[in-house]
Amino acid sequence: MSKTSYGRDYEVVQRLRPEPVTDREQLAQGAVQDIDFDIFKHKMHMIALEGKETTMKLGASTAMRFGDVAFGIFTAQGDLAVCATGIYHHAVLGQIPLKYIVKHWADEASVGVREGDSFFYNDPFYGGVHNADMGLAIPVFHGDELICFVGAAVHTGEAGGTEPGGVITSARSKYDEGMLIPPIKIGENFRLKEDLLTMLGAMTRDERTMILDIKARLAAVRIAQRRIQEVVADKGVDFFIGALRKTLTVTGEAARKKIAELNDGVFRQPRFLDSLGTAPGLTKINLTVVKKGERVLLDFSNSSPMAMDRPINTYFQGLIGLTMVYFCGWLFHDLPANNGLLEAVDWKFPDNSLVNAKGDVSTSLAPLTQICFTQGMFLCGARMTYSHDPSRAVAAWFSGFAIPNFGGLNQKGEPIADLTPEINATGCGARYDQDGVDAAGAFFATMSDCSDIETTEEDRPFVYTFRNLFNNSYGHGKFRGGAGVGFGLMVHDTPMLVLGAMGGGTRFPTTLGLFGGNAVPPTFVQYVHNSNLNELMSEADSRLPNNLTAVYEAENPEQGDRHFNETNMTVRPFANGDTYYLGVGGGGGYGDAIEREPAAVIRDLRRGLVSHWAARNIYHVAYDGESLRLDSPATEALRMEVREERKKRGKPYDEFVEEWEQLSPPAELLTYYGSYPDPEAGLSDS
């Protein structure tokens, strides 16, 4: 093996920004005319989009079928130049495995990089997230010259490990997490190697999905390869290489210019997790954004230390990937989505921290830690951009996860292990001039979909008892967040099934509001063993709950062995007829709730998206409970009383701080926190 030992390569993961321009690229990009460059960018995006859509149509896993797909075209050095996706973190992180391949395999006689090769990877150290996120890439040649790579990264149903469904809530080290594959060659001469496919299939509970997803990625990148070679045949190889590199150059220059237009400042947003995986516990992700000149620094100093035997650690590169979700979708929304954007970004991660994992620690729940951080990025970004362009200062989408994972046999006796698609049914955050969109998708995969119920039921042993928007699932405010989806499942016709859940925010909200807007309420799991729901359905009982709110009303006739659990729930056996209830959250609120137009509250009451309690106690709207007729003068009087009461509760800031600093969580919840309240304080004293 060349240039490194058999251990992990800590140098290559640092190379998230574009590689130095080569002499060939420099000369070639200088010859690209502007109008030809514009046509090239559009053409390449269409090629990438065709690849993304092909991947989705051919894949088998939940995430692949419904849009958790990142399809990218990369330079010969491995830099992401063009992508088609809503899940930008997989796209930008997809360059690390390629830079590994260029560094280690291109000149290695036993491996090599040749036309017709294909490479697979899922080690989160190189992919940046967790084991279930897998990628496949191919080199593209013109004659004997490597001119680019094409890759597709997608969350596949699972990666083996001690629990099914791709998330291991009980993992204590990386050895509990299943397959860990650094970039390896799994195909040569345009053919996959059946021995390696057999090995990969044997590592998971659902080998069919594993292999079909690999082949879907490969089919898509081969189509893109043909399209790229058509461009090269038409425009010439020098034009292609120069234009691909120019995409990065132009993007980097534009990103720095856009950052320079913002006011300099320091923006702080500490974030907290309430779960360690299988137990409650408090940890801190401390984000400070320093904007100066044409650069932004992300400083994670004073975050909690690594959790040595818990799965909530993340590699730093994963957090940079999640940063790109905010950058590509919000801050740099009008620029090409490629790693040229990172020319304007610096970062600082403390060693051996929760956000900078090392060694053998588990990162199975890294997605939860990463989206908790991203909430902080949204809040800092909103404050950073508001004075420049208030339309880009938006409250965050739901960022806590609340999703079932499962494994076993379906109603056809076939092995299954996956997540359900409701991860893509969260509400987006409110904006400065309007409410958030209901069930918009997922902030990290904005082009994703939650499927129709019948498609999920076709090969999963579930009957949906309901799936719809549920009230108060969002952050209230002058403009409310988009509502999330609540759903009920009943297990049926399976000889063996285990169900769990992955998420956070059961004890306190993970998704905060913006500029006075309310946070998204906590969410949790309810499940009922030995439920009588099947009998009630056969009797067409009219009292059956048809939404998540009705599940918790006194009139609900369902009986059985009822349990409640946080949204990180280790899988457990479920029998036919057992039921499972969960809600994915909505978006954060924007602005003060008592500034909301009373008529908008009445509209939400009519739609069942807000409760009477919230209408009266959060929005302080006066109306007739039967007719829902608004009483405007009484509403104004109520809101004036609220303002006066707030004034009475007010106190000097120093007095508030003095009282606040006397508070502390219970000691048993701080085992993994570090020193409280500043995690690094104890380390600096030792």
Contents of the next structure:
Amino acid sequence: MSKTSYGRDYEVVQRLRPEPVTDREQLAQGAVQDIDFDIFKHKMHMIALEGKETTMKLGASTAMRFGDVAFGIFTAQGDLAVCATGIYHHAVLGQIPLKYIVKHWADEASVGVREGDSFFYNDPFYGGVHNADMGLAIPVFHGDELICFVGAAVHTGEAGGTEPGGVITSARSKYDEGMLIPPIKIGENFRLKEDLLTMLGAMTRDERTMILDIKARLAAVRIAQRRIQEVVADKGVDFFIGALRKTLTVTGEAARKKIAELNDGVFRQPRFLDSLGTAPGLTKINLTVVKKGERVLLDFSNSSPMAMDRPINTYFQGLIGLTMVYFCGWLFHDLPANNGLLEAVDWKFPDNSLVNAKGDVSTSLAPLTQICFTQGMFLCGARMTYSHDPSRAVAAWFSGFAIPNFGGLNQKGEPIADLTPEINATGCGARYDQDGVDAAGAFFATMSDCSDIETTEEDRPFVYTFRNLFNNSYGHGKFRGGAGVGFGLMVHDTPMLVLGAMGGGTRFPTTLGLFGGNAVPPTFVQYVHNSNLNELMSEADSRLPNNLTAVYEAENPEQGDRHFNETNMTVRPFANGDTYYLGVGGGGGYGDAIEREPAAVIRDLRRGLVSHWAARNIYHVAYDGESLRLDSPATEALRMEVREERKKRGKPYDEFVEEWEQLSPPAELLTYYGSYPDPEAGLSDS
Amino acid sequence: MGKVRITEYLEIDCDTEKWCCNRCGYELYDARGNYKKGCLVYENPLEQVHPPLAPDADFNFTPNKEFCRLIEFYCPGCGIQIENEYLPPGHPITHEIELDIDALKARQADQRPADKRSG
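I have the form predicted on its own already, so could you send the form predicted in complex with its partner chain?
Full assembly next; the chain just shown is listed first.
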């Protein structure tokens, strides 16, 4: 180790923007012609897309099989130039391990970076999110010259730790999380090192999935390597290096130009998280976006302090990664997705903050904190962009996870530890001209899929009792959020299984509406031990609930020991026949619900996508309850009454605030919040 | 210079430097300040928007009022809900859009009238 101690490298994680252009790159990119460059970009994207598809087809874990895959082509300095993914944060954050490899291992005699090497990493300090996200990258050479890296970063559903499934709701420090591996070489001369694979397998509950996922990543990047070498053989190495760098250069220039088109101003969105992992509690992520000229500053001052013994902390680099999800998918949707976009972005993270984790604190639930933030980015982004292009103003997709995690033995006696895939069936946020898409995917993995039920049932000890759209899962509005999915599981044919959940928003909505649209309702877990459901199924009882609404109706015949839990639920034993119910949320609503086209409400009623209660009390639509025939004049009159009632009940701002500011949450909920309401109030600047 | 659309329900009159309701034209507040100060404000009980659907007191699809409250902002002119906020009890109301009005006016002055987004 010639350049660092054995501790974490706090310098390299700062290098999220493109590295300075080298003389070699500068000379080469100047010679790249526009037409050749366009063909090159398309060719490289196809190579990356093939890599993503290959990774998915060969992988074993739930997330890998169903598309939570980031596949990138990086410059020789480690910058992301090309990616094919809907899960942009992994691609962008994938550059940090590569910059670490260039910095620490390229000239280190005991390691080195050579043709045929492969590197593995999962420490979230370098990957930015959490340790279930694992990456593998290889260097690509032309002769003796390193010309680029290719990498695949994917969530493998198990990383050891004190709970299965890669999410440790009860973690009190990083040492509870399991594997935390900075970039290491796991292969040389085109061969993986079996001793290291054995070690990695031994550190998790499901070694088969762990190793298969590693080999899937490697197979995919090797195919991409061959394709890249074909391009180099065809166009020359100078062209390749120049064009790869030019991709970053033109992206940065275009990003700054796009930002300059927006109105200058300050946009704010405080976000509140309602879970500490295993207990309720409030924390704040305070987002201020300052847009001036061609740059955007993300300022997180006045966020809650680090939670020293809770897993909700996040590294700052993870939040920048999630920022890139919004930037790549929405704000800069028509620009190449690479870290050249960050040429238009600055950031400010306070020290010792929940959003700037240091030391030994746990970040196992960082994904929850990060998407809680990203939802604020959607809202600030909408306020920033509407004036220029309202089509960019979209309410947030569901931002609360609600994922079952499990571990044990499946119906074949094989070890399993993973998540179920319904997180990839959340609803899309409503837009300025239309409803959100139902069960659209996940905003951070828009190209993902929630799997066929039968596929999941094939090697998991669950029977799905139902899985379909849930009409109380989205935010109402002039345009409603897309509906999420509710589902029921019954455990079967397993000698041992523990089941939990990861997510937020049981008490404070994780997903807010936009421009007067409503938030997504809370999510929570219900489970029933000693359930009679299996017996009722064997009798073909027609009263069995076939959607999440029916689970909570009085007519539900299921009996047993019923329990409720917040969406973060530490794993606990489940026996054969026990049931489990959860819903992933839909999208936030857009605009005032009384402006919703009444016919759209009737259409939703016919499809079971809105309740009669909401049709009458939120949308104020008059219709015949049996025929669903719309009464337009009566609807108009009802909505006029609502407007008049609002004008009567609303108070002038100052009068309202005078009473409002006397309120406060109970002190026991603010243990991890910091000073209320401004977490940093009273802290010295030193 | 006329009006510039800022959100679904808000626009800024660059001549008078006022926030206005897009639906009825009501002048809400100084464009350099928080438009919410010109709105009518109401705390809507959570169950009015997120009704309890499950029997449990703590887990029923209604946010917990110890954690969260729903504040709605109405146009005094037409009663449209311009925005809402889900906030912990007593948390200061957010000044969410603070535009650089001088830069906005300069931009408007530079644009041809046909390019302006309004109405």
